[in-house]
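Take a look at this single chain in structure tokens; it is the form predicted on its own.
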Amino acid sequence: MTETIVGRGASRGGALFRDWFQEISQASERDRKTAYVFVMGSLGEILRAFDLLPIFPEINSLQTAVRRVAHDFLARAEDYGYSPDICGYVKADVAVQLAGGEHPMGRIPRPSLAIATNACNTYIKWAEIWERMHHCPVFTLDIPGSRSASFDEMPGSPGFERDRLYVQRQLEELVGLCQSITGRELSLDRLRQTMAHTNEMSRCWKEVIALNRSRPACFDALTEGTIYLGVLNALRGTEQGEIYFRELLEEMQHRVAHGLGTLHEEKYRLMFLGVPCYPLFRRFHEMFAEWGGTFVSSTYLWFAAGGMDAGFQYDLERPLESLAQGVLRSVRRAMDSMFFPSQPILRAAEEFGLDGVVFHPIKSCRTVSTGLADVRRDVMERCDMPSLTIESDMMDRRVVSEAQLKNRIDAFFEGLASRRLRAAGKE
């Protein structure tokens, strides 16, 4: 059992993610239409609703930089006139369609329709580039933002629904749109379906999310957690998505009943705080294995999942009502996520027993990146938690340095090692 249960998360969600760009491929083959969207405020449940396929612009970028090309695309970008200080996922998305969507994973399609929010400031400017290209409707979704760091207002009070209404009446919206563009009206049994498939994944990945707590942890939550990520983003509201994470919480159960953790020997837990570094994506998680350094959790699980880490589940008899609801509050979630995140962090210190937290600014993100020094302060003042900043980028290479990168690390668990032989009274 424990052979053949144990990596299945990683290996089937890599065979779905290759089948997925094969889907998208094909795409232009079959006629279908497509949808540029963002991992925030994706709306796919609507989208599959009308057979509309759901493109991540986003993933797409990130894929080059795993496959260690995504210098040729960002230089094929700056070349055309784009600013080596716009984001690199921008810059990547720019190459791609003037290179007619040629791609290391396929070739992906030109837009029916692009929708964009605001819960990223550069969102609305890159579907704008879509909307020159290729003359495409673009449909902006404006989520109101939480006010401040301790704005919590829930459903049914007075400002939450006015919000609330605000966002279903763009979703009406949307909706006419997507008629306009498919030719067919919206059917509500098959939004209420896709709608059960999003309930099922979110339930499991809040799940997924939780079980990580043990010791070990049962996942290594930048490596695998981007696997399962990227599952989530382009399968939401399908069948294949609802089995996939129903049997990665059963593995991850598994893991946990049995005490098997991702690394050989766990020695110290930590917390990531930024996007990735895909340009070193292995060897970057090697520099923290190597010391037995395990990523139990990462604000990248929350804000890159749309906010689908709370487990919010959609009332199907109120359909839109509902979708508008789940919406607001994902939204806002992966935006706190990235502007508050204090709190979070100091939450997540004793639930997840963390021996420290790792922040990680980057060239290519503002949005993600600035504040976290602020944050980092502020964490340190109130508990007594190490912390470690390390730069580098999500895309370009160019800015990243291996060398510089080890030295801090190596520092960081050195000064861990130390703090750890104080505790115990042998230094």
Given for the second form:
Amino acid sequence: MTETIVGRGASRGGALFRDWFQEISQASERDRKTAYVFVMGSLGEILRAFDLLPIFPEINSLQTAVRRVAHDFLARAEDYGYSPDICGYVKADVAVQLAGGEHPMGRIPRPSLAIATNACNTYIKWAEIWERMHHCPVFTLDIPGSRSASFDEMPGSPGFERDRLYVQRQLEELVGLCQSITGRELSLDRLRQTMAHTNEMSRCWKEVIALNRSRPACFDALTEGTIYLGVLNALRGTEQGEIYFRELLEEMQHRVAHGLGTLHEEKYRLMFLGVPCYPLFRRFHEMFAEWGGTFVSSTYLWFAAGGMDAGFQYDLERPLESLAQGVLRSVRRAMDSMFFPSQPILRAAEEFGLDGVVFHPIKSCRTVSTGLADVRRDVMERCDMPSLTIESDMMDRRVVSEAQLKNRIDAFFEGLASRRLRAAGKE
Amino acid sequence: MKNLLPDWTGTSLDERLELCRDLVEDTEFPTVHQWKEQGGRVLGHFQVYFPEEIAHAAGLLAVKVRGAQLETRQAESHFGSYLCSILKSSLEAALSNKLPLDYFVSHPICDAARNLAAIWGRNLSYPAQVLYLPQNSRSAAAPEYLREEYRRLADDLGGVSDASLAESIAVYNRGRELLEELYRIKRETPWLLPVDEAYVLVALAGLIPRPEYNTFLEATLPLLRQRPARKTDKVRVVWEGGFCEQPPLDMLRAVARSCYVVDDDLLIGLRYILGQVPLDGDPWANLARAYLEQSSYSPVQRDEQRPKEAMLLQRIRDCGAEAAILAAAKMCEPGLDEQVAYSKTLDEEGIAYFVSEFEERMTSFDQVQIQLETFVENLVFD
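With the form predicted on its own done, generate the form predicted in complex with the partner chain in the same format.
Let's see the whole complex now, leading with the same chain.
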């Protein structure tokens, strides 16, 4: 059993991902309608109910970095006029669009529709680029976030209901737009089906994340976690996705039951804040793993899942109303994990038994990175937690220095080791 | 409350412009301190647009937080790299208490600035919050949502009655008339009002109560009209890229040496609503609808019916400009994104443009001036 189940999530995740890209590549040949969407508020449930194929340009872009060809794409977009100082995902995608959809993993079709939420401002600017290039309809979905750290509007409160109603009205308008694009009516039964799939995926995802409280951790939040996250987004609202996450949960439960960790010896349990360094994806992980450091938790698994880590369960009896509530709560949670993460970090420190927190601000993503230095100060004031800040990028290798990263990481672990020695001496 | 400006009655136009310049460049924000000393409360609102009418009706002084020429000694450690200057200098002004506030509001205008309310909240003792202005501005649900968002803000400020909001809208309507008049002078007789002088006259609005500002402008605009200045053969241009971080005044002066800036988006948030907000009916709904339906444009506000590049073309045509200066603050993502769309559109339309980056802390402008002069010469001799 152990031989077949362990590692299944990663290998099947990779295979599903390749299949999904193949489906995307074939979309234009089969004249299939597509929607460009983003991970925070992808609305896969509605899109799948209309048989619109969701395409995630964020994921397309990060794939160019993982495959170490991002620099060619960035250079093409910069030659076109885009500044070196804007989001690398946007630029890689612009280059893909300029090349007629040519991508290392296949061919990206033109969008029949684009949906951008306000969870990231660059989403909106990016969608405007497609609007200009492809003259496609762009739907902007406002999801009002928390107004402050102490903002606590729960379902049923007048404030929450006002925001929910706003989201619901917009979703109804989106349904109308999808109907005009596809020429078909929304089937509420089909919508319930996609929502039910998402319910199960969310439930499993929440449990998978919680299982990493075990010692040793059953998966690395940065490497394996990113694979799972890819499937979570790509197959949201599908039966395939539901099956995958059930099996993933089964794998993690098995790993925990058998004490199977990700490293030979897990010495330090870490939390990661930010977006991964995709240009050095494996190497970045190794620089921590070599010291016995495992990422047991990461805000990336929260916000890049569009807040699905909350495990929100749609009420299928009142689909659109519940979808609005779920989108509002989940995406708001995703935003909170970027802008107000102090409390969740302090909670994770206890629940996951953290030895340290790694802050990874990057040049390309100001949404996630702008507040990290301040959050670090805040967390350090509120608890005695060692931390490390390292800067690099998610796309642009020109601002990634492996040697500098390694120096900082090595020094961090030396500090953790001497802290542990000191603590042992006191005992 | 006493007036915040020193007595300017009987002073010359040059003296009044100097007064504005001094106040706008003063990093100690003396008018704000004076207001506080009189027992007043201050609401600071970060760029771009904020419905000042609500703060005014609640009895607060609404101050535009637009950065400052400050050394960012304290603020630097709260931010990472690759960020624009206005974030840092605005936080510095607050942390150092040079800009003493009782309330801070920001709107998620960009990926960086949307973090500000959270950072403020972690470091300053007064309330800091986000005002979510709609990006889906054409949704049928947007006006009602925004009306409720305004009411929520007002409740948080201690409550505002319909009558006091309506009165406040009337005060700001008068301010809008005066600012429109100021821009008319710039457009029709740009030799009477160089861009740097127009800028300080507008920026003053973000530092003092609007009734006092209106009185000042009412008395000063006639002096501008009577100014004994001669028309020269400078090129008429539009400045685009001043919606958030502000270029140093010296940079605007350098531009004014070779160009008539006949329209611009400098401090556009203070001039965002165009025309008059209706005074009949529900003032909350009127204010919300005015933002959505009778407003200007900026790279940080989505409106599918008014693409930014089409709006820029309209601005250029409406003011009879021959060229555009497409500026962007360093590290300003929306500004840099929009520069591409603007330049492609102007290429298609055969309109000349000059691309430039700036930073509020720049101190040398010789190069910009030489490049701009060359650009202008090319236009003149083309």
